[in-house]
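For reference, the chain that follows is the form predicted on its own, supplied as C-alpha cells.
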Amino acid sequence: MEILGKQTLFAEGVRGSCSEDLMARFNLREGKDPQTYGLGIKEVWRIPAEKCRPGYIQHTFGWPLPTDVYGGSFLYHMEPDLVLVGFAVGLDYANPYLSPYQEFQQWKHHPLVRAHLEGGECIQYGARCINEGGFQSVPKLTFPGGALLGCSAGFLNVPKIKGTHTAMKSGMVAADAIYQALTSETPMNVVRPAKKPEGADEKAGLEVVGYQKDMENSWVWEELKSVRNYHPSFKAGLLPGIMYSGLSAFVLRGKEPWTFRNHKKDCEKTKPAAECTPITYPKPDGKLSFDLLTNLARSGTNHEGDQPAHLRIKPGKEHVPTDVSYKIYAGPEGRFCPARVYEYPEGENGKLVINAQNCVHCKCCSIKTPEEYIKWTVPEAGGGGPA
C-alpha cells in the first residue's frame, strides 16, 4: 500500500530510521556536526503513601561515572505513590567496558538516593536515546516533499534535558509554513522541484523552505543557540565541564563569540579494549539493584517470534562484530545494550547473537556499535511494547 501526500512531516523522535535515511538521501547534514547522543534508562517505583513527595524534583551530575564521562539522573516524586528515577549517559564516553546499566543501578545506592527508594517496589523499566549534539547538530530542516520535526531534527536542549517544548513549537512553525504554502496560488519561501512525475498535482514535491527560516527567527533558535557549548565543554572533564556551562549560563549569556565544534560520531570516540582498563561493577543485591534481565521483564517489550528482524547487520559489514568489534573494542555492544540484545557466547572465536527479542528500541546500538554496523527500523506494527 502507498499512501501520498504532497508534504510529509517526520517526527519520530530520535534517530528514526526514516529520518536518518532521509538525512543521507538529501545530504541534509552538510556542513553540520554529526549528531550526538545520551543513553537514558528509566525505572518507575512504587513507594508507601506517606513517603511519597507530589512535585519534589532531584538531579545529579556525575558519580558514579569516571570524571571523564558526561552523565547524570534524575529523581521525581509523583502522585500517588510513585518515584521515577533515571540516569542518563553521553554516548561519546571512550572505555569499551563502560556499562550504563550498571552504573544506573550502582547510583541507586548512594544515600541521597536510596533513602527516597527504600520500602518501594520497582514496577517498571525502559530506556531510550536522546539528542545531545545541539544547536551544531541541527541539520538542513526542508526536503522536496517533506520536511524534520522535534527531536528528528536534534531540538533539544542539552541542559535542560527538555525537548518537548521545541518539538511542539516546531510543528506549529511547520503547520504555519505548510498551510500558506499549499493555499497560496502564489506561494512563497518554497523551491519547486527541477523534474515532477506526469500527472502529480502542481503543488506536490515543493520544498518548504519557508520553515527553515522562520525556524531561525523562533525562539527555538535563540534557545538552542545560547546553550550550544555547554555539553562540548566537559571534553575538558567534569570540573572543567561545570565552570565553563556556569560561566557561559550565568555571566556571557551564551553570547560568547565562539563556538565548540564536534566532527566524531559517538561510536568513533570508543577506545580500542587494549587501551582502556577493565570495570567491575558491585552485583545487584535484588532489593535497590537488580540484574538486567529482571529488569526487562518489567519493560513490557514483547515481539512475535515470526517478525521480519528488525535490527540488522548493515550490508558490507558483516565481518565488523567479530573482527573489529569483538577483537578491538572486547564487544562493548554487550555492555552498553540496556536489554542483553547483543551477546558474544562463545567468546572471540564465535559469531554475534542479536536476540531481537529483548529490545526495547533505545536505539543506541545504531548509534555505539563500532562503524555503527547496526541498522535500526521500527518494528512490524509498531510493536515491542513500550521503551
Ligand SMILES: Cc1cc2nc3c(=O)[nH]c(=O)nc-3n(C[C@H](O)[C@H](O)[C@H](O)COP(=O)(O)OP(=O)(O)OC[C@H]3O[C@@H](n4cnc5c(N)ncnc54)[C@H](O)[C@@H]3O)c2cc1C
Second form
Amino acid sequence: MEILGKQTLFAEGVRGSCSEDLMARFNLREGKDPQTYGLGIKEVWRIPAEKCRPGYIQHTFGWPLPTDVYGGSFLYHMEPDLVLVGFAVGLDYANPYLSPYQEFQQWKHHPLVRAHLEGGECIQYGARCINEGGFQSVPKLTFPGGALLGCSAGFLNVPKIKGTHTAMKSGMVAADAIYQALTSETPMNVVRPAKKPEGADEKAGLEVVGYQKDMENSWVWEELKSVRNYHPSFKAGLLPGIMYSGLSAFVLRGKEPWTFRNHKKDCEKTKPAAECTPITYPKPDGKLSFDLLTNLARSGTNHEGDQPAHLRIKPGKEHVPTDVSYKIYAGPEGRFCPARVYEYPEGENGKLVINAQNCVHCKCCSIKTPEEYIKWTVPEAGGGGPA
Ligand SMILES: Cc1cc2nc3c(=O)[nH]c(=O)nc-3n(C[C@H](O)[C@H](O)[C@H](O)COP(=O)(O)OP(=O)(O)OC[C@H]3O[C@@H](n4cnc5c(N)ncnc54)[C@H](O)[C@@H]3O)c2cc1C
Ligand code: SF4
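Please show me the structure of the same protein in the form predicted together with the named molecule, now that we have looked at it in the form predicted on its own.
In what comes next, the whole complex appears, and the chain from above leads the way.
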C-alpha cells in the first residue's frame, strides 16, 4: 500500500496491527520492556429504572481470581436504566486452564454485584484487550513519516484502567508538533530522511522527534511514571502487591528511585499444563451468568463469509497449535478466547479449528497463544466490534 500523506499518525488502539508492524520495522521497542496486556470482558445490563443510580461506581480487585492472577472488576450505573459491568484479567497468568470469561461470570454472583443486576436483563456483550505494561513498555513514538498515538503507543494508566485522557493528549501534542514541522520554513526537532523518492515533497518522510520530546515533558509522562511499579509489584502476590501499591501511592507518591522491570511477553508466562491444576467452573444459571454462545449472540459480531481470513497462523508456526499449544499447554486459546473461536475437537489429535466468524476483535489470541502464533489483521468493514 502506498501512503501519500506527509505524516501518518497511527491511533489503532491496543495491539494495533499496523502499529505492531511499524514497531518491528523501525525497531521502536529497543531497550523497552515487552508490552503486556489484560483482557477486559464487558456486559451492559438494563435494570428496573428505580434501581438505577447514575454516577455510581464500584471497583474491585482479585476475587474470584486466584491470588497469583492480576485483575479486577468495574461496575458503573448509567442513565436512564443501564449498568455496565466488566472484568479485566492480566494476561501474564500462568495456569493455562484459567478462563477469563468464566471468572467474569462467577464474579457476578458475588452479593455486592448481583444486588445491582437482579431483576435486570443483559443486553450487550463485548471484549477488548488493554495495555498493562505501563511506562516501561512505551516504545519510541516516532519514525520517518509518522508516529504512534494513544493505546497504540501504550499510554494507559494501568491501575486506573484509564487511557482516554492520555490518548487525547497524545493526539493534541502530536498535532502541535507536526503542524510546526510542516508549516515552519525552518522546522525544529525533526530528522530528515537519508533519501527520498525522486520528486517527493520537501517535507515528506520527516521524523518529527519533537512529538517524543513534548510527550516526555507533558503530564502524561509524569502520570504514567508515577504508577509504573503498581502492576509489576503484584508479581510477588496479591497481598505484597496491594501493600507496595499503597506505599507507592500514598507515601512514595511514585517517586521511588527504582523501577521494576519485566523481560517476558505474556505468552511466555504460561506454564505447561502438567505443572498446573485444571479449574472446574460452576455452570451458568442463565439469569446472572451465561454460557459463552448466549453472550456472543449479544455482541453484534458479524463477518461476511467470503472475506479474507483476519486470523492467520504465522508462517513457520503451522506446527505450534498441535505440537505446542495442544500437547504442552492443553489448548489455552479454547479458554481465553471470549468468543469460542478456537477449538480442538475431541478425537482429532489436536487439530485446530478456527471459527473466525465468531471473533469479537479483542486481540487476545495475538498475545496469549504460545509463541504468539496468530497474526491478527483488521477484518473487512469492522465486522461488529473494535479493530
Ligand atoms: C474494558 C475496558 C474498560 C476501560 N475503561 C476505561 C475508562 O473507564 N476510562 C478510560 O479513560 N479508559 C478506559 N479504557 C481504556 C480506553 O478505552 C483506551 O485507553 C482508549 O480508548 C484509547 O484510545 P485510542 O484512541 O488510543 O484507541 P481506541 O479507542 O481503541 O480507538 C482505536 C480505533 O481504531 C480502530 N482501528 C484499529 N486498527 C485500525 C486499522 N488498521 N484501520 C482502521 N481503524 C482501525 C479501532 O476499531 C478503534 O475504533 C478501558 C478499556 C477497556 C478495554
Ligand atoms: S479470535 Fe482472538 S481476537 Fe477474536 S475474540 Fe478470540 S481471542 Fe479475541
